[in-house]
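So this first bit is one chain, no partners, the form predicted alone, shown in structure tokens.
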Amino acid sequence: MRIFNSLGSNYNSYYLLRGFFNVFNENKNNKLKSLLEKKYNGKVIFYYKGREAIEVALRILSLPKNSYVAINGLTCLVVDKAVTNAGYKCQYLDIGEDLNFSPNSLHKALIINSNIKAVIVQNTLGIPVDIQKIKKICDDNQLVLIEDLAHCAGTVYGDGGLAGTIGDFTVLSFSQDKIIDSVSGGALIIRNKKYLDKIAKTKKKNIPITWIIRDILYPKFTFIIRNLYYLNIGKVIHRLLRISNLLSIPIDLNVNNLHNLPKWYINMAYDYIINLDFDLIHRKKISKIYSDNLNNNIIAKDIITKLNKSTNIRFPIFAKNRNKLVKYLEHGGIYISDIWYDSPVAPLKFQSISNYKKGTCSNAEKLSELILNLPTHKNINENEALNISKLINKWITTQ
């Protein structure tokens, strides 16, 4: 099997077996809701997409129309769109080498723009922000704090607090390649009780059965593709499924409105969460191999010092001539061209439809041209991680 960053990276034969039985198993909605409400101390509502949960959190705030929401200067298009769909504007905060905005960045932005009314923290790649300082700034300025756990369900902050237990709202994503992966899905956790009465005003639709079938088949399709990639048959299958629109994609611009989350996704998310600690231990082991063996010139020190608190969803390195390195690794059967993130609002091919203006976040623009993420998921073992490290070090010596 070849090594991928995405393309069903979280799925193995055990996941496929669970996927089959969860079509018929009883609905674990109440079990998952109870688990999350206890963990994050709030009311849980499920959605078909994590971005729907972000949008709802912002909608029920009923902020003035000219309000801004501060978001990370290196992020995904879906966060940008969730803000604008809720009727607000994005205030992008530039980042440091740890890929997150700092409390100082937020403080400076508030001096310039008094219309910032909410803040979304994402703990990029699971790397923790200085949440206590950010929380204090939010409290002092009466800002709503939303913790987006798409990368960081399981991240621990510097003070020992669990990500998702600090803000007014917590958002989970169950999308492809995320820390919790049920192909699609998400949850909004309302932690601040003063917003509970407003949730009833938001209405959800059921998703079409064709979406459910496509998502249920996605782990099976990607498992086959990965296993047959070395014969080139996998490449052909991959292309045919994409052309025929039978392969589920994480960013689907045709998915609008708010949707219920059907039973299969909830069951898969529940099974994933109860085994999450084992997954995080594995990711930590793989990340340590990278940090111990890779050339220090391509690793940010600010990231290394925080890896023990991180979910290590991916291991970031920073390389000039990044595309050449990607091609070099492909010759060794390592496919990591799926970069989080290749532009301040990623993916790059969609940045033109975002609200980001070039020059807004200079550090994010620079780092997005250098960043390359190494895989840490369950389908990569310690020997493979060591081999990737050696290949990268060898490539560096030729530059």
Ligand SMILES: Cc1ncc(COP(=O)(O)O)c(C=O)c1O
Given for the second form:
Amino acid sequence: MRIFNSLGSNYNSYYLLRGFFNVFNENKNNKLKSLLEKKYNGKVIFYYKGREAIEVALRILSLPKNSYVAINGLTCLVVDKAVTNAGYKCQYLDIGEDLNFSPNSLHKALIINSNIKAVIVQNTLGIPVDIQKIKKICDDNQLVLIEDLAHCAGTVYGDGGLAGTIGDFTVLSFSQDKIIDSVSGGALIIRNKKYLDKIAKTKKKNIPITWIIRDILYPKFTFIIRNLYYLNIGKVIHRLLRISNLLSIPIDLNVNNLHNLPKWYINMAYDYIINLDFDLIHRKKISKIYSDNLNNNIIAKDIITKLNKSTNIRFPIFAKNRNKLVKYLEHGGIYISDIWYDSPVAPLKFQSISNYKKGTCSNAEKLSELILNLPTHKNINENEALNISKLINKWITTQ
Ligand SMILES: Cc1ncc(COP(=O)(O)O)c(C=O)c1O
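Given the form predicted alone, state the structure of the form predicted in complex with the ligand.
Below is the entire complex, every chain and molecule, led by the chain shown above.
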């Protein structure tokens, strides 16, 4: 068995087939728009990346220059960059065991920093935040609330509300390995009508055709790489494609402007969303196998109790000798070195270009050194999840 956390793990042969036909199919722009408008109750605008949608949501607020945006203390660099590109500063909120900032952490930050004007919740790995309390704090302090659904399109909050139906703005990412995956793409949903007229001022460019070709080929390339990995040929192809810049990468720092989302991505996202419920059921089943079978020392109780409401995009475990465990699993054909997240503003290798200062979020620093994610995507079955659990339990006994 060869199992990956990323590298096109959301794709199967059906996806490849759709990838081919969607080059020629009619544009599903209107269908996708009306589906999302109904689901999230707002005006939908598409972008080439989710980060562009976050940036636009923040830009149209026209906040004073020294404003701060509160973001999760464990997040992706592109969220941090979206805030600074919009002209604001990041207020990182430290996280709890559930990988999210708590209402209390937001409340405390507001006492220290009265320039916080907006808040982004991300429901890390699909695990729901306490949205009602966070919303109340936002309302009481006139803060704009943005729900970033990159991990959590399908998460249900504790009170039963669907993630993305509470805040002023909802942001979707359709990028590779996300809960909706059309290789790249994003959407901004303006839910609060008072911001509707501001959107006309933001202009978008077309992306170069080379990006489109690279993204259309990505599912095919990664399918080949994954299937030939056991022969080492896969590794060589992977390296060659990366060196030659033919493989789309999730954190492409060259993507700096706002862009239209071409037809192919829209069609792929539409098809993905139509089938999302099946995916979520599968992910939940796989997560349950991990939570039922893994040694308790390696999982977090606070997360386990929320799995039922989560999208379960990845299953988090926490291990002291993380690198050793990664190597051990690689011997068994399980490749999970791609970690969400390996530093408060991830990935660690780009830490120096983020605005995060060491010591700001001590819990996030500690947890990001321990966390590993187990796969729950469609290319892992129940037996494989059970085998992974057994392998990890065996490894624990050797430590
Ligand atoms: C929490 C979170 N939000 C938003 C994004 C933005 O996604 P995109 O790659 O579509 O810009 C990411 C990307 O990694 C993310 O991890």
